[in-house]
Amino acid sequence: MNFILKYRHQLIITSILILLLCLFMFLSPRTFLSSGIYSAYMSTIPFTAVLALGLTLVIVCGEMDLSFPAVMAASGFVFSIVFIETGSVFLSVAAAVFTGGLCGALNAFLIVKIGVPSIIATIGTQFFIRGLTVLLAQGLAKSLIGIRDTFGYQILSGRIADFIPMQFVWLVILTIVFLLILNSHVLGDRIRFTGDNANAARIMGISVNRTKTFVFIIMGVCSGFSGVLVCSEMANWWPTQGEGFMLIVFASVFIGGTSVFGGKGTIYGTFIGSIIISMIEAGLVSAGAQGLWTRFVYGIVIITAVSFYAKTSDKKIGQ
């Protein structure tokens, strides 16, 4: 019983996805019975996946982030200029993730010694970036056709017997990183405890200065390497990239279980919820309903899991 009490969120969530797979099975068999699917779903997952995992521990320090698409577009073109000059997959990545942590590094700077609230910061942020890419780049995408010839390549986005793309590997690496973090490292105590409050945690002698920034940046780096992995994947970079992974990261990272209000979160639920995320539009598609129906079936999934979450919360339970 106190198993189930204490990880009551993850069963739940993972019962969706069991629910939903079993639906889809049954409404589309052809697709959800064969092995192709999960390929492409493996493929495609990790883009998201990986900045929900970033999002939820900025979230969970009781922060937001609304400048990650712009971050994943600026080193994504950051990605695709170094390997055009320089035919290193590995030094582009290097460069990429070092503009997304340095990104990140800008917006913690403004939230923590300008005093500036997270979620006015992170606007700003994404209007400058993207602007800033959009205009070094000229509007222009890059062709990025030669990197599936490279031996980074296969390290990146190549496939584990023709069928397990590496970019999948990566992520449940990350995951498993990030599970560490949060849930066995002293770093995943002080972020809780400053998302929770950040006056006593000062009390409690933890930087919360710091436990901030750490965060803002690792978000950053996460927004770097999935906009390398889009690259990669895609052989190409072009200056929308990472329009329309807004909503749908924050989705992951809620229906997983996290708390809007900061203090609790959950990096198995948001793997898990990024999952289900991506799952559902293809599913729909596939049982036969128009795409339009994707976001309003997203709302009601979203609406659904926060408010159990919010009826069930520890809060709750001890009135």
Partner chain sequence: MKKIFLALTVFILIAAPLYAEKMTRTGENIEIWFDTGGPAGGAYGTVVYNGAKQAGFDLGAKIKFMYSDWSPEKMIENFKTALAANPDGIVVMGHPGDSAYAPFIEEAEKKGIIVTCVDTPLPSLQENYLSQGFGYIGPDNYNQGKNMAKESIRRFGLKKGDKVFVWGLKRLQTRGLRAKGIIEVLEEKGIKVDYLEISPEIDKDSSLGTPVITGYVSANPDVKAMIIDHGALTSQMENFLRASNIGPDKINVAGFSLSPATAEAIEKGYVDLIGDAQPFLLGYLSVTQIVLTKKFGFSGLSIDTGSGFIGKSEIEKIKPLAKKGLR
Given for the second form:
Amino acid sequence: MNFILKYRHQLIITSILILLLCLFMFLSPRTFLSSGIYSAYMSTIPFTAVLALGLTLVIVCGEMDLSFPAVMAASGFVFSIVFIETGSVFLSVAAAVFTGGLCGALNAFLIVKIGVPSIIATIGTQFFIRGLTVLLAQGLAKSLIGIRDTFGYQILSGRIADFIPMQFVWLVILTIVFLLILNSHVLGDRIRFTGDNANAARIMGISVNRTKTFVFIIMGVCSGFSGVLVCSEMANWWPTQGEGFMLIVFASVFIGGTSVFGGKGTIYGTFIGSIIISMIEAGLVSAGAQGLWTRFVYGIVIITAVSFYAKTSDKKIGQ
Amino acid sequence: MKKIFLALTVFILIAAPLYAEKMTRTGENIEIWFDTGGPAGGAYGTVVYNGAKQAGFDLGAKIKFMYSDWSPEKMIENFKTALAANPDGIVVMGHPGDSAYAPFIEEAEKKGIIVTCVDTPLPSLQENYLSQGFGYIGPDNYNQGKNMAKESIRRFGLKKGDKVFVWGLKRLQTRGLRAKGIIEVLEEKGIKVDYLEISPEIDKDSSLGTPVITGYVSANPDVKAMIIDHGALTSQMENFLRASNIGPDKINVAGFSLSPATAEAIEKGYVDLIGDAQPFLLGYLSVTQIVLTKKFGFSGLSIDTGSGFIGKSEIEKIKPLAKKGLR
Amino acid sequence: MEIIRLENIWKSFGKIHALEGVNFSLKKNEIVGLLGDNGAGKSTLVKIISGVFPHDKGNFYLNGEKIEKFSPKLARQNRIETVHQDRSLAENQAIWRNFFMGRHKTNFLGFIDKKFEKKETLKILQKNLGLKGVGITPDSPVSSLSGGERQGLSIGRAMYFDSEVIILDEPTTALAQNESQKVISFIKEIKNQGKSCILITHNLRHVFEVADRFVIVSRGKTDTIINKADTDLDNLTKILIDHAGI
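Switch from the form predicted alone, shown above, to the form predicted in complex with the partner chain and output its structure.
Zooming out: every chain and molecule, the one shown earlier first.
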């Protein structure tokens, strides 16, 4: 009983996933009972899921980040030009991830040092970073012909046993790492307390500023990595990279059960949430529903999930 | 003898039809996944959708529709999903470009799925898979652009030194050729071109375009013509000009793609010339392509739908069709 | 032995003189009640001791050594810990996390020894707070504890980490009667454990129960210091009213 109570959020979200899966299997057996669709899912889910993992830490820390689509595009751009110049995937990845971290540091500077509220600061950096990127790229896309022949490509986007895309393996690794950090590491502890009661955290000797800086840089790194994965899979970079991701990433985090008030969060929930959101559209189309239904169903799933969480939150249980 | 002959005749008359080849609809039992390109409910995509739907009905084929917000990544995502469903055919748009699509289309062709392209071509892939039914239905972007410029010069009486505003999508690989064609022809004639790139936000949501037009026109009151390289934005030009306090027939406006709003605007004089890619055909003929190739093994067909020009004189006839989303 | 000694301490904020030549001392195993009206300077005095503010003039001695530079971090290192009503615990976090906040037992990679910390927390819950099987576990959020229990947890935490001086800032102000009594017993435990305490409060009855000495802060000065043995509750009340009246 204690287990169910303690992990009720995780159980709820897992049940929703299983329910949806069964529903889609029933409506379109031909698609959902064969392996192809799952391989397709695994190749796309990581793009938004990696972002959602980083965002979870930011939100648990009591902050917000709206700049990640732009940071993704900027990192993807750097990845592309470094690859076109050097042909080295390894160097390109390093440069891209570094760019992401740099953007994260910019956010941290504005928020921690200057004191701009994070929502506002990151809206600003979103325009700034995207604008700068598009300017440098002269608005043109970049083709990464030849990347598919490299060994690096196999590490980033190759297929294991013709079925499992490498980006999914990376996602799983990241999920485990973040899970351990948030739940069992001092860093995760500091993030929780900073988000829950920054004053108490300060009094108890936690450097709130350093914690917030850390969290924004990590988010930048995640955005950079996601940009790398997209560029590798598509063998292309477009100036619009990351644009449609904003709401999907937020939806993934919140239906996963992380509280918008900070202090509490679940990496597992975000992971499952990402899968659910990404599944819905393809499931609907396969079932023959018009594409016009997608947003509507997103809305239903989100409202249902967050209502459940609100009803079963600690305060309500009376613990 | 006569009786036997009579009985035989009756028998043949009755039996023959039963043994004769029954005509069935060509597309029966064929499933096609169709990416309409834009956002769900977008003006241009809806006409494409209507064409495809009609073809599906006429041929008896089942069509499943996808939407991609004009995002190349989304188009590839959608393609992967379609691939997993193992349909008979997939219709794509060429925005992502040959190299991005290559491995996925290759996989599809290996599985025996027929792929064909509309709206923006994929030249290298089309060449490779022509015999497997890979065709192209749509405007030739570059020519369409050049023709639009020529037509504008003719109809608007543009001369050397005149200022013309061009709002386009140069950044997209193939789609950008249309803007390129327009600018080339205009500059060749010594016309001063003010080019502005359509931002991704405005590309997706044309209601955001008002300040751009207002800003430009107030700063450049001497502009002779505006060429809008975007269907949804063209349809909004009446609203944009009204908001900028500019009456009809004050500025020459040319654009692309018909829609009920655009038809109205032409009638009222806010828009003067339309290049029509005839999106209904994109939907209709691409579905037909796949069905014919599946049934009879025909190769890919290239059909240039971009030669339509519509102005005030032609609008009467076309308007009712635009209202129904058929043109 | 004196743990803390403040001699002729002055502290100003711009034109406002918060402390004007304050003398204060705290002995080992002593509970001192810091009394006085709002704005008299109690809070400033205590913040100097806990390292939040530096003093402008005067001498500050800690265990006989003169303090020149001080900070909250250094204060904690010198085993001076402050307990606030609302700023010592994070309500939504588990009790065990709150208990070890900022002082986790970790391995070389930084991973927390959860098993150890939860076990210790359980001991404190059972021993100090007397919670035996009431449905509250180390994993329960702090919000599941009553106000008095939370104070007890904070005090217990300070003692667990071997603080010498525990500063309590208005510990019973927002609590109901029975909860306040719990806190009083926790404070008495501080004395039993051989530690010292500075108690800031408005509630004379509460402070009279636990303190050994009363220091009245009035308009930035601490002229009035009374031992409990030399007075009673009525007398103390009268003195305080007099001070407020001047």
